[in-house]
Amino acid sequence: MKRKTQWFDDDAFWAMFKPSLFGEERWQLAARDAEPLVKLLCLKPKAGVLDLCCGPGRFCIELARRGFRVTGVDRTVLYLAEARRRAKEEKLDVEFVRQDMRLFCRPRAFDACINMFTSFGYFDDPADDLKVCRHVLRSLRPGGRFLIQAAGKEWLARNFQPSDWREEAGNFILEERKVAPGWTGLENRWVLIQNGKVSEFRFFLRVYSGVELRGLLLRAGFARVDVYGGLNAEPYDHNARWLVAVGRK
């Protein structure tokens, strides 16, 4: 039964967002934030790495650069195709699957699995993150790492903003943001004014405490969870900027 369609399967919005989501400063991040996320990972030489919602293959190109065998998941055509493009100029040998990340499972295949830059709680059904953690805990090896970073409840409600606009390459973006009830997560209202066209998109995006992620990594086998507050162990306090949780098989 065909399942139906959901804000994210609209290929107009990673298209005309792209520039925005992932300009040359969040490569530099990634190149940046690589080491950290090996050392947090406690990963081996040549260990297999996961990396779900990979999109245009940021930390596969990093990862794979290590020496990691690296798996990379995406639903958007365009991002991987550029992933592809660039692992193949750089001669880097990066597996690239296109496939809902709820329905990804490869057992006992990875020594770890990423997600990251806040690519968790997309679906209506609360339900299908907990399939995603689980599907996750079936794909890795025994001792094996799921590292997830993402924006926390904490940090949004501490910085709310219900609107703000930027100009990015002559093109004005506006976001709006509303609470949903019971703090469950935003819904937003993203707008790209380009070339004197307006383009508009509406998604709802679940957001997480550190308790609320942590319980969820639990609930789904997990034996272990510990949240940080960034890719370098931090602590997730008043001053985290991130909430990163890394749940052990």
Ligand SMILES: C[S@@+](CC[C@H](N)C(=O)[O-])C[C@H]1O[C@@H](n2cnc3c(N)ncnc32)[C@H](O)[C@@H]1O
Second form
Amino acid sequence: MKRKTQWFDDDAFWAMFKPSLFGEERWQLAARDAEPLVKLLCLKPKAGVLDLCCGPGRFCIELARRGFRVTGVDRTVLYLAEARRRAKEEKLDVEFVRQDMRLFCRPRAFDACINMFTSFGYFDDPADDLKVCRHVLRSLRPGGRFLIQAAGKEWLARNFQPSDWREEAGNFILEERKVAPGWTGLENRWVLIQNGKVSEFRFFLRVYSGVELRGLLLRAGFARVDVYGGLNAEPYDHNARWLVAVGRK
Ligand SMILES: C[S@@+](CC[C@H](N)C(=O)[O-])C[C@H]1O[C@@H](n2cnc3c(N)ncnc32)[C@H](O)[C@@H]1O
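I would like to compare: after the form predicted alone, may I see the structure of the form predicted in complex with this ligand?
Below is the entire complex, every chain and molecule, led by the chain shown above.
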């Protein structure tokens, strides 16, 4: 049976917002974050890492440069093409797989899995998030770690802006957000005005608090889950900018 398409199935969305999501400074952040990430995941030399929702390969490239054996999974052909091109340019041996994050599962194949930059909580049905975590758990070797980096509900509530806009390279980007009933997530409306042409996208993002994300990973079967406020193992407190959860198999 063919599944119902959802907002993230729309290639036009990822293509139009690519310059805004993956500008030069975003690549620099990955270069900065790679070392703390390696530390937090306790990666041994040549460990196997799954980058789930790898996008154009920011972390795949950084980790492969450091000698890890990397597999990147993503649904967006355009991003995978860029990831492959960048890896080839540097003669890095990275495996890229086009697949939906809910379907990818390779039992006991990896020492760690990462899901970076709010690539989680995209599904209408919360059971799908649980399914992703269960597949990751199966894909890890005993003792393996799963790290999710997302915008946490606490930060979003504290810094809530119903709308904002910015200008980037002559284009205008407007973002509107509403809290979904019961704080289950955010209803987003992103508008791009490019050479006078207006494109509008609406999407729902499920957002998790620290307690909720930890609970989800425990429910999926992870033996232990630690929650941090950033990749440098900052505390998840009132100053935390990111929600970083690390589940251990
Ligand atoms: C915000 S981007 C983050 C990319 C990357 N993790 C990074 O930090 O640069 C989210 C990514 O999730 C991918 N994605 C969205 N829905 C997906 C799905 N159902 N299965 C696999 N990938 C998905 C998109 O194609 C996009 O590359």
